[in-house]
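What follows is a single chain, given as structure tokens, in the form predicted on its own.
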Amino acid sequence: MNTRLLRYFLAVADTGSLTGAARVLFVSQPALTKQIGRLEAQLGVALFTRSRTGMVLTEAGQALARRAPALVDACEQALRETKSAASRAARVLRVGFIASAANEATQQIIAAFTDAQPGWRVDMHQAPWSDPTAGLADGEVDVALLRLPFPGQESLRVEVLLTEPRWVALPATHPLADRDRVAFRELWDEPFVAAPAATGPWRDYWLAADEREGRPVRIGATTDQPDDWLQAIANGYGVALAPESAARFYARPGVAYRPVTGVSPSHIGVAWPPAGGGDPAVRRFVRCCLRARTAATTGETREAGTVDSDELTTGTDSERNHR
């Protein structure tokens, strides 16, 4: 059985609605309809019953909800396994990364890698922000540079890189956009480009919703990529809160970055699951990170690899702070 449908199932069964089910999953509704329907003729039974007022899990649908999850995870982790062995044996480091991922100490961090690690290479995967963990999650990578926070990061392993100020992005024409800086307060009525609502604390971060004093925000447009956002600031749909690198990484025409005053700074983090930390590529990696990171802070330079092994520790300072 395809654990796909397992996981719709979950969607619907814990929603109770097949909107908001296919609002969690980015699929259609009637695709989602057809999937559970197609669960249903697999099984030979009916999991819910369908009334005006949402779907209830029948008998049947009710002892699938409760050993689907078990059945969905051992399924899962057999399969991040089985790929960060597959990745191991061809000596790939599966790196996942948000944006412009670690800035301008990315390329640091990859070059002192294999350096580190001879004869192996790093695929960077960028992920859309539907996926802050950016793939991580699904084990579709054996690490990730990611912005903090974001969900799930609670259960895995955490170091703050970097830090810097959060912009504004704003159409070129905006009234704002002739400032030296912009006081945040002064966004508050603004119209909005955000993530989608499903990143949920993240989403929440980049629009600073507990940073406005109870004022609700304004969603001008929703986007999943750089490009796309991009765009719809460009077309004045909304303004967006951005680090300050984006002023350099997504520089274009019909867009200006602002200074903002009255916010909180974004981090930059690199995350692993915990087992990864038993993984020698995955620990020479995060020593790689932490190394970039104390050059960036201190001047000081190691050669790669030794770090010590001391900075490679669970719930350091940082990654408790910002969890």
Given for the second form:
Protein chains: 2
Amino acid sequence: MNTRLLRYFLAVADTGSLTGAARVLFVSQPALTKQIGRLEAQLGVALFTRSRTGMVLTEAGQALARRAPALVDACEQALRETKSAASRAARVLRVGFIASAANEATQQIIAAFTDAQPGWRVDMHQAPWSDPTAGLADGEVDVALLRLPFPGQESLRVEVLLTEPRWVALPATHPLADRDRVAFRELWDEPFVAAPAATGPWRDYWLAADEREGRPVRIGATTDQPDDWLQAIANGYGVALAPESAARFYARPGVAYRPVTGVSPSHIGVAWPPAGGGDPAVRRFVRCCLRARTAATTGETREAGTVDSDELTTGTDSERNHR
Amino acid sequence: MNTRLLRYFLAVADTGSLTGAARVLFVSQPALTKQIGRLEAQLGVALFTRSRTGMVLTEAGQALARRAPALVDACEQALRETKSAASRAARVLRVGFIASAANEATQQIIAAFTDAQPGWRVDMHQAPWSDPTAGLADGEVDVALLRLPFPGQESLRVEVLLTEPRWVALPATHPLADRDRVAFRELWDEPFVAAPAATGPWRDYWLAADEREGRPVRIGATTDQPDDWLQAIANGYGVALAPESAARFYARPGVAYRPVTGVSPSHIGVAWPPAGGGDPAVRRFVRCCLRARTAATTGETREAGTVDSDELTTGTDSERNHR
DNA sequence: GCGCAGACATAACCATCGGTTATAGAAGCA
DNA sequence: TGCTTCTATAACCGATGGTTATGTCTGCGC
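May I ask for the structure of the form predicted in complex with the DNA now, the form predicted on its own having been displayed?
Let's see the whole complex now, leading with the same chain.
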């Protein structure tokens, strides 16, 4: 028995159609036909009754459909645990992150962790936009530095570390690129460079879909990683919201970053699986993150008065913050 | 993920050796080497450390070894339930049996069941010796008529239906074939026709290994089904213990059945999975079995006085019982 | 020290599996 | 009738899972 077959089966059961399930699974319809046929042959049982309108579960199929999700989950959970045990045995903490991780605090967090946990190594795994949990959801990493909110956030432990305003990234030639600040409503009709559709709420968040007062979004391009994203913007395919820190971490000729008013700020958090709380290394890493937060926050609060006007003048943030 | 791989992995983990596990799994050692390698590659994790002396689990391997048995079981359980749901939906009760099932009571049981459960059909599945649970253990049947004791009996519900003495089946040319009765110790040095080694305690029971006072068993042949068994005995490869009813159900030229003293009797029982108690059809079938038991027992008790001497004269039992 | 035995790894080969594209059938619908 | 939309089938291809034969390393007995 094979979990792939079970996932195929569940997809067909859910969509009620081979053709539809094939689309969801990114395989061809004949492949699904064959695999479902094989599964039925293996079991010696008809799982679906075929009709022109689609595939409908038999009673046996319903029995399997009740069991299969738990099975698939249990398998994946076991594989996660195995990988996790391997990295723990090798004294490696796997940290997933998106784009610039926790910005300037990242170095500090990692340094604090390696101090606190001698003999351990940190493996940083950068994730594409298409995985907003940076591999945490599927157990590829033990802990992650993420942009909030992200899909699946409810089933993980999360602590907010940093908050920063969302700016807009524009083609340097864009008329708004000369402005000191941009009101979000001025961007409503602009084409946007978006994350892949599969990321759902995360994509919507970076399109600020909730803050458009119902105006539809124009998608100019879809990209899955920072370099593609910068390229798309520089090419003029569209604009995009980005954390203010992108101006420092992703400065690039042809791309301008400007403050935006009228959109909520972005949060960076540290996230870890509920079960990971038992792992001393994970706990220690989280503690290092929280210590960095207090440090950064007090720092930022102190700077806030002087920065606020500064930042709005644009341009030299990166020098100031890299001092 | 594939349960075959998990089973392979567990076999290697248990035996601590590829070569040994390959023997157990009836595959070649290179096949196992490749599969274990594939599993490790899929996980991106070393599960074993190789050494001259064999394979020893890494910490990751230990983590997987803890999880895997439950996974494999859960998968098999799900498949069992699916098949069971299919047969229930088709109003078919799958009944496994060994050799002559419940002897003359079988017909009566089935008739009573189909009366009590109108619209239902009974599918009888004869099993080879190599599966003393007649497919019950792996969910191929819903209920089974079995010879007791059998391996795995503890995890099933069992009710004894019939008890009959064990006789011996001999080549017709065997010196003891002329005797009215045989003492078991006279058979100690005879070669025996045995069930496959994989059946363990069941095979031992039919060799009466416990009643040899430590004398080793000589195995003349191993067979897996009634016809082979009869053939082996007729060919003179050995003798074998058999239920008295075999004289009626498996009478054959060249094979003689004689009563044996000094071995415990054989029991026939009805067995069903604990979960099957919830299935009305299974419950009904069991009830029919129990009703047949009381009928048969009273009948036998009444006949006992007249039969006892009769049976010891051998030979015509089959006529008498088929009247 | 030498050869042997035992255990894992590798090579070469073959059938089946899991996928593809192209196409056939059947049934609803304008 | 013809179009669309399902599922099923055919023909093909690379990867998988198995085989046998062989290599390589190591420990052991002499």
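By rigid core we mean the largest C-alpha set that fits within 1.5 Å across both forms. Numbering follows the first chain given and starts at 1. In this text the structure is predicted, and so the values were computed from the model without any measurement.
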property	result
Large Cα shift (2 Å or above) at Phe48 between these two forms, core-fitted	yes
